[in-house]
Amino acid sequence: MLRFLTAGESHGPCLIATIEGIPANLPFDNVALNAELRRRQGGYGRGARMRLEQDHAEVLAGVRHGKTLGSPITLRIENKDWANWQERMSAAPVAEPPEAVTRARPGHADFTGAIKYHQDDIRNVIERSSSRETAARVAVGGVCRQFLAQFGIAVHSHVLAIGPVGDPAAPRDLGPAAWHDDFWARVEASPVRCADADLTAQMIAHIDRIRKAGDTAGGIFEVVATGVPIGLGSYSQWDRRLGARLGQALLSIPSSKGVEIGGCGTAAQPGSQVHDVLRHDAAGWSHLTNNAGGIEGGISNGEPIVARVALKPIPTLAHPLPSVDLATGENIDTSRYERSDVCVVPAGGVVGEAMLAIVLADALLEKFGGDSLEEVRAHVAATSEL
């Protein structure tokens, strides 16, 4: 029902995102969209590139007079660093090509991309495999977030751990009461997007130690969607299961190495302590706990959708690891350094929000359908939750 494509290189002129399937007549708030792009650029541990870029989405198609048209929406995000790379990234042939990048960074797409696409210059791999591409995803997610908000669905994220700091496996309430405005206000005020002030200070100190050592830090963030209705997704086919769709979306984030939906450590506990007891009263359906993370049988169950994502430390190190020169096949003592961040976990959470919003917008349109916002609203209003 909803699909999108992104295009562009890290140091090319711009990033482009095209979204198809957003209904007509959705109020489009470009100020709010650009606020999401700024959130992605923040977070303690980010590098010099984020101080250079001032991401702003320019609408090229699909919106008129503040409302979507139902046609594809195209957004453009300028790369300000392009001014410094015009010859090196020129689309036209150049008289003297720049020196080829041949030293692969362990853990990056450098090696696999160069082999797969038969490239003798790793620059041709770096430019698209770069996490810079996620700015376009956040723009797409920002549009989907505005659509979801029309139906009372909100999407947030917060950081649970950076390196060894934090205890993501600690038992916590994952139900509706846990996700209140004060909690999210503390998250947004934290330089590492962590609601706990003591943990925030410890995480900052850890990032500082890692930076001084010329190293990088990974961690775990959690994405949360509240107000999700019962019935999104399906158990009828493997690829229609909501958890499977969310897992793929979150694992597509650069550096993502693991996704867990719902309560931590449930695989080690007996079923009597894991499964969420169902209740019904005048207010409707509810569960006593939310260990399932809002998804049962591949379908949303009305509770908050909660998923954790583990990000490995980024592979570009100020003190590079040993590697191989792909041009000569020679084993070398150090790879190479490409300007980058020390820790991207706080920003990764913002990208995770975008991917969750995209999955939920697609699943909502799949269930309710409609070519205009008015039609989708009518379908939602006419649907009973039993």
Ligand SMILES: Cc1cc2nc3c(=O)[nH]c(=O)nc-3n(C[C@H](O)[C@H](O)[C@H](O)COP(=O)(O)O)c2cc1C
Second form
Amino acid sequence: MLRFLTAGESHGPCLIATIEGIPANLPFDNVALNAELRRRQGGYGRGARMRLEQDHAEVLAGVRHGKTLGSPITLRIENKDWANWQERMSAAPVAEPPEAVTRARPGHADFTGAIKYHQDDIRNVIERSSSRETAARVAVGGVCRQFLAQFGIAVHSHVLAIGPVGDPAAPRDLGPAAWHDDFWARVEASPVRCADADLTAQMIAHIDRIRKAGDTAGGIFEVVATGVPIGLGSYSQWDRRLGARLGQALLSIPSSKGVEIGGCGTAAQPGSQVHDVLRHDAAGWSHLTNNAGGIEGGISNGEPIVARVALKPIPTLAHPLPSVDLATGENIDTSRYERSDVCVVPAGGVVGEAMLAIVLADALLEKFGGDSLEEVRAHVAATSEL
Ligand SMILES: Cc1cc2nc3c(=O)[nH]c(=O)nc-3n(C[C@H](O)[C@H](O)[C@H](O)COP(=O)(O)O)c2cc1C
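Return the form predicted together with this ligand of this protein as a structure block, the form predicted on its own having already been given.
After this comes the whole thing, all chains and molecules, with the earlier chain placed first.
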């Protein structure tokens, strides 16, 4: 129902995103969209690039007088660093090409991309495999978030662990009462997007230690969507399952190595401790717990959707690992360092929010679709839950 493409190199002139399928007449708030872009740039552990860029989405198409038109929406985010890279990233041939990048960083796309695309300059790989691309996804997610807000759906994220700090497996309430404004205010105020002040201090200390050691840190963030209606997604085919769609979207975030939906470690517990008892009263449907993370049978069950994502430590190390020089085939003692982040788990969470918003907007349109906001609203209002 909803599709989008992004384009752009990390040090090219800009990133572009085109979104198709957002209904007409959705009020479009560019200030709120840019606030999302700024959230992605933050988080303790980011590098110098994020201090240089001040991401801002310019609307090139699909919006008029503050409302969407139902036509494709195109957004452009300028790369301020382009000014320093015009010659090196020139689309036209240059008289003196810059020295090729040939030492592959373990853990990045350098080796796989160079072999796959038959490149003798790794620069041609890393310009697109760089996570700068996620700025465009956050812009797309920002539009989806504004659409979801029309139906009372909100999307958030918080950090559970950075390196060994934090206990992501600790049993917690994942139901609606857990996700209140005060919790999210504490997350937004924390430099590592963690609601717990003690853990925040320990995470910051860990990032400082890791930075000093010339190393990098991974971690785990959690994304949460509240206000999701019952009935998004389906068990009818493998690729319609909401959890499967969310899994793919979250695993598409660079560095993500694992996604878990709902309660922690449920595989190890007996069913009687895991399954969420269904209740019904005057207020409607509810469950006593939310170990399913809001999805049963591939369909949203009305509880908050909760998923955790494990990010590996980022690959660019100030003290680089051994590798191979792809130009000579020679084993070398150190690969290569270029300006880099040390820990991106808080920013990863903001990208995770965007991916969750995109999946939910798509699933909402699939069930209640319409060409205008008014039409989608009428379809939502006409749908009974038994
Ligand atoms: C928001 C964000 C920022 C990132 N910044 C960096 C970075 O500065 N340096 C780096 O080596 N990797 C960074 N990464 C991770 C790499 O982009 C990623 O590891 C790489 O593209 C290889 O993909 P893979 O880890 O999924 O295999 C970042 C990831 C995210 C989500």
